[in-house]
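As structure tokens, one chain now follows by itself in the form predicted alone.
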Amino acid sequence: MIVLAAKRLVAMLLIMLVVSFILFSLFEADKMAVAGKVLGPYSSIEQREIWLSQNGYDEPFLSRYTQWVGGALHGDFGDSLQYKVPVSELLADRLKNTGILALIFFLIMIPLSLTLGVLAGMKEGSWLDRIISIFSVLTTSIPEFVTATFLTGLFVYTWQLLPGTSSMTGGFSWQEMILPVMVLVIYDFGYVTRMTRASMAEVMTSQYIRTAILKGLPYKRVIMRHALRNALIAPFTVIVLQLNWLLSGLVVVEVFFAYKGFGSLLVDAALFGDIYVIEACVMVAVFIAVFSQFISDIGYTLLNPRIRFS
């Protein structure tokens, strides 16, 4: 085990470094251009080259990374050309705004998921399970923005029971976390459901199950102490690595309710041209794409005897 998650970790930081050269390379490679980002379009040629000159531009490329990595390290990625503050505290306070909204969606998310699958596989071929199953594809297949315009059109403008921003201006508001986490959870919960259903039901045809059931064993023993620990595993792994799929619904469901986290700002300084932004929140999704890759492999070789052994 020590060793599997030795290998992974090395793994993990050889990708993190290789998206890093590639995205400085990207950004700058090309001096003059940095400047021309930071100084605006109507600065002047020997203004561009005095900035580069006061920030060391004038070293080589190399050395400029490596400088680059090792603030990015500390936690300094420069300031934003935009809200002329650091980065790293900009980022900080988009990424906890993002992060309340992850955990709430995940609180819900995952009991409603889990207990669905469960439900569906137990009885498949049954009416529950068709219901179950049916609603699961039709909220999968619709897309984050139409949700979102759907729900709000509802709660919003016919209904009028919840506000139509989340932007947060006066403080947390309960209220205006509902419709996000909505749209989030509708989109998220069918897929989840569908895996749970499938290993579900996948458990309870196998021969320790009937066995199981045939010796005369209660059938809600059966379900809690066999079937449910070995229904989950491919859950856990799939539950994991929706955190790489959140990055990017959360991005949608930010934009669209004005809600001041990690995707709007990832739009905001793209839109704007802030590349020390988009430097520094690139890295963030790298490092959460590999971390939750870290974490369900190792999780799924903890839950399985058979990987472990083997």
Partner chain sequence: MTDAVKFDTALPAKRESRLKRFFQALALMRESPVGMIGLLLILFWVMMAILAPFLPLYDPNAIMAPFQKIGATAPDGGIFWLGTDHKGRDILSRIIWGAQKVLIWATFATFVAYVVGMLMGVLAGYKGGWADEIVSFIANIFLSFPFIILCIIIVATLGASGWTVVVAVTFASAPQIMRIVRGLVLDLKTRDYIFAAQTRGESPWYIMLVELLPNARGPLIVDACLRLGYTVVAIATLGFLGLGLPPPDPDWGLMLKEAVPLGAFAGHSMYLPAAALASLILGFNLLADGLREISLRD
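Positions refer to the first chain, counted from 1. Everything numeric here is computed off the predicted structure, so don't read it as measured data. In this text, the rigid core denotes the largest set of C-alpha atoms whose superposition between the two forms falls within 1.5 Å. Compared with the form predicted together with the partner chain:
Put the two forms on the same core and the Cα of Leu214 is off by 2 Å or more between these two forms.
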Given for the second form:
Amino acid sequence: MIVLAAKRLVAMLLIMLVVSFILFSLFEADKMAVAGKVLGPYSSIEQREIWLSQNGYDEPFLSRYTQWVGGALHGDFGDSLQYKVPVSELLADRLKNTGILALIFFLIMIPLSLTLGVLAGMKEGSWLDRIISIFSVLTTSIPEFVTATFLTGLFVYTWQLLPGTSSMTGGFSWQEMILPVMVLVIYDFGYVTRMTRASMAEVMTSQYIRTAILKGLPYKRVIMRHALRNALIAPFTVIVLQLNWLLSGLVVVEVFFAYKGFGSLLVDAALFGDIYVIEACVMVAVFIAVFSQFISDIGYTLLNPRIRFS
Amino acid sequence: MTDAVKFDTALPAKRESRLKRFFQALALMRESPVGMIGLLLILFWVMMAILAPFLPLYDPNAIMAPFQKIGATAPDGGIFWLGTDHKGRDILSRIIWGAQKVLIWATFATFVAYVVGMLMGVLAGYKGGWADEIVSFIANIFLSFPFIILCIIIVATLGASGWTVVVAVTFASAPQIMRIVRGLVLDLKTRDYIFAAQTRGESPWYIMLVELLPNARGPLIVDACLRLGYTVVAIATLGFLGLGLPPPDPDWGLMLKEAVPLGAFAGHSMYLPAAALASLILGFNLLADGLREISLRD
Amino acid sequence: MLPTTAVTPVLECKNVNISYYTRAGEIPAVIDFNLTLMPGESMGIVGESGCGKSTVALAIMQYMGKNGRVKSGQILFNGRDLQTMGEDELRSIRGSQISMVYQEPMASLNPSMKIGEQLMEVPLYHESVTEAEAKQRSLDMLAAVRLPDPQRIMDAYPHQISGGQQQRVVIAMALLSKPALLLLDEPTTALDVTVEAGIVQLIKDISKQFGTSMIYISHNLGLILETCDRITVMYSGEAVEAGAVQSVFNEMRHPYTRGLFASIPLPGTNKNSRPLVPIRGQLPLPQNRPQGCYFSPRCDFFQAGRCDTKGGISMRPVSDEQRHDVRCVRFEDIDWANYRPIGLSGDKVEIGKTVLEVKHMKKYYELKDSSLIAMIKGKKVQYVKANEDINLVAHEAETVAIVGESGCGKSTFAKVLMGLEEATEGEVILNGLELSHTPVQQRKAQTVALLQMVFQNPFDTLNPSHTVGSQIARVIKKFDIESDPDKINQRVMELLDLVKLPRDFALRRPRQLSGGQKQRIGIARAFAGRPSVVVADEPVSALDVSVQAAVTGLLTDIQRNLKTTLLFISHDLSVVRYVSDRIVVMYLGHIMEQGTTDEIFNPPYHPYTEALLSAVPIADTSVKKRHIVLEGELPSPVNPPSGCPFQTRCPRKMCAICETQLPALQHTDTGHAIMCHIPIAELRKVEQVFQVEAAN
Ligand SMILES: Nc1ncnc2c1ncn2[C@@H]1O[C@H](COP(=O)(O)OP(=O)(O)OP(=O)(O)O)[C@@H](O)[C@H]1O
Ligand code: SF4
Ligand code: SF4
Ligand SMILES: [Mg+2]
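Take the protein just shown as the form predicted alone and give its structure as the form predicted together with the partner chain.
In what comes next, the whole complex appears, and the chain from above leads the way.
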């Protein structure tokens, strides 16, 4: 168990290392291009070379890379080209906003999809199951920004109930949170619901559930004690891995509603060519993804006695 | 017991049976209403994409009268069946040409991703050991990027174009396909017919390509269908973020991006591309669902 | 037809019809089923796969799944129809008055709950006793099913104990509330023979001790004979013969029952004097049942006009016997005394020169132990000793059987021979060529062709994506037997003829074939390259009983005609006795005994062979058998016991020496070899395991 965790941790660090190297080579191997990004397209070659030597770019690539990693470990990713402030400050603020959005989203999505999934999977083929299943295919099929378009059309333009942007310029506003959270939940709950349903349905047809029923146990006990525990193992991993998936969704939703979060920062940076911000954002995103994978693996092992004790 | 029947040559019968099997598969489809709806939606858009050059449409990039309502009369006396957008371009024409573009690039990108992913998957699953460790590690690296973020990085380095989309989709999808194929192969390779092939001394590539892959096709067809859907979403999302296929050619995602801020007074220019996108992706998802249902029955 | 007693039967099924409803329409799974079970009686239901045995059991439990339904008829439990009961009443009966034991113990236990909790549930919910009381009862019951250390088992998860122990737990669970009726659905099918013997003994003792009525479902006639008073034989959804075990076994009336007995290798059978008679054809699918008697296409006594009438055939009592019924219109007319079907007799073939020689072959697998303890101790590698010092010689036209339970190293041995694994030590010599270190890819095509294999699982043996013909053709091409397409085609046809399948099967895909037919194609494929040695790894164990004899017969026929050497790997001593010339008995990677078939089946026995022989269930009332039940579980090959590998379970163990020293092989002058510390002279004094009384 501990060995497994240690192995996973090493693999995780290794991936982070490789990713950082790829990233650094992609964006900073070509020094001239970096200087061009920093000083603008109309800067002369001489200006660029002066800037490069002033900022330590004369050193060989590998030592620049190690310095960059060292800086990154201390949270120092340089200054944003676009906003002229340290990337770390910018990032901390944006991550906080995204964190709030994600938290509210999870608080709604998890109970909703687990309940629906279990209800649907309990009696496979029942009308409740059909309705839930079809509804979740429909909602997952429609990409976030299409859902967002329709919801904006209705709530903002037609009924004029909610604000169409969530930039929170006048401080935190619950009203501005509603649409982004709604879009995320609608897009995402279906997937987890379907996973839960499939897992529950499989458990319900398993032989040990048959044993439990034919032991004469009350239905409630069969579901609560025998089925749920086994049925929720798979959704657990899915939900944790959702973090990775959610990051993609967040990018789109934040851009759509001009929410000042991590995702919109990344897209702005990509459009502007703000390489230091891109590097920082990607490292953070990959860290979240890899870390959630780690948690999900460990959690799966802990939940599953068959693996835990072997 | 041995009522030996006269045996003709094997080939014609085989060809016939392949055709028959295709029609049988189609007939099976009828049994899943959900899958059928999906198939119809996809066929509709595919027809549109194929017929685009032959339909009496305005040039999708021609700038005419802006903000025309649905069914408005065009300056040249024709009709803007679905109105025009803020720049005065015909929305119907843009949607149909947009369908062609997204379908072509999505299919091509998915195909490339599949070729790469399947080769990686069979290799990792069948060979095991070091080959598996290396391929899986490479896959894990790319899997650790959230999909859109990987696309953003690639577009940011390579610049926006159709080819960039292909590269991005390949990097993002191939590792997932690899995982699926690897799992299937790990299961299939313990079958006796694989041992039989090994005991005849078949080469590893023969076993991987002739003995293993054909048996993995069921789940892969379902996945390919879903994945086509994802790729359409990815292309549209990139367009929406302003990182997709470069303008002015019509792109559903970009159309939405431009229309949403003006939704208050030109709702149709926002709803129509949204509906087009939703219906196509829904088509892929429903078809995949139907296929899965049918494959589980048998 | 029923004895007129005042006692109500525990269970009575009256004209029960059960159907499954699928997309393809209604599938009648059980038709016109009748059964009467008196208190304390045990009823065996026997039949081949798909004949409706489990459906009957689940109908009794009133658990038919989503698409199953009892269409008509009554199922009376203690006189009350179970079908009229509501959910609550059923729940109070299930698990307390009727309980069930299932085929796969592992799957039947909840993987994420401790065994203790799963046991205690039963009294807790049925009798509302206290926790402490429930716990005590569970502990007592675990002891009653003879599980060692009940306390530890209570705290274990199902996967932490062995298959045999799991099944004992399931039985304990079923008995916890002293049910009036116990249903056992193939309770030992998933277990090894020696473990099975223990469970069967336990079931017999239980029915005596608790007086529980039992329904014992099995496809194995021998097991029914050992455990039951009465028997119902089912075929394709119908009961075809029912009666007391003794009368059915001694005087079976239905042609199917007769055929079944004639096709299983009993100790009395013999290749020359009393050969096996396979039943021709195969089981009909429920959709394709013929009109009238379902057995008619396979029956030698079929009479048009009588056997194929509309409306089916009904059960009729045998006139001079009590409670013996038969579903055949002609059973009184059949003259069994003059019925001489053609059996699978094999002429004795001269055994030729040495073809295959294995000398001191060892195969160890490395196991990487990544546990923390192993890392700290610095002991990284462990070995699984799959094969230890294997010595074996096989001659032309000879059949050598390798027998042993799961994990004894049979399949590893096959893999080393085939070149899929490299031997750790020793030599494998095929026609004078040393092969043990040449993996199959490096062997020449001719050499590879010389050594081919028939696989166990008919569903896996053929690639589902390619036609049958193309799979055989590939072998012919690969081994350079022919290269011209027409000639290859010709050869494929010849091979289909050889395995007695119609030629147009070449165009079929594997899923269009039945299990037996697939296995025939597997045989054709193995013989396509004109091999000199064929390794058959449990070639019939996954087939229906009535098809097994035909496939075994075919395989040995071809082998004899072509003078091929056959290595027949099996766990089933009865089949082995019938087909092989010599037998090798393996246990935990070691050869324990080796000799001719006669030598193995008669004293001197190796103590393990003796136990193995006694564990084989035999469906013959004239055979008297000694029962030896082995204690303990099969040790894991990762951690084999010190000294003699069999010492942890050996009933004849001689303490210290067996625990410390690996016994040497003792040879008799005829070449019979036994690995045991007990001198052969001593072993010779042991009594026969089974004796056939004068056949009637
Ligand atoms: N859920 C189901 N839906 C449709 N058909 C079924 C279902 N369960 C069983 N059957 C069919 O009913 C028939 C009887 O099946 P059953 O499981 O009772 O046989 P069995 O004698 O127990 O076989 P086995 O020895 O393989 O356990 C078979 O033809 C089987 O295919
Ligand atoms: S009824 Fe006829 S076909 Fe059926 S078993 Fe009896 S004799 Fe044979
Ligand atoms: S050596 Fe000892 S333990 Fe082994 S079989 Fe002989 S008597 Fe039994
Ligand atoms: Mg069964």
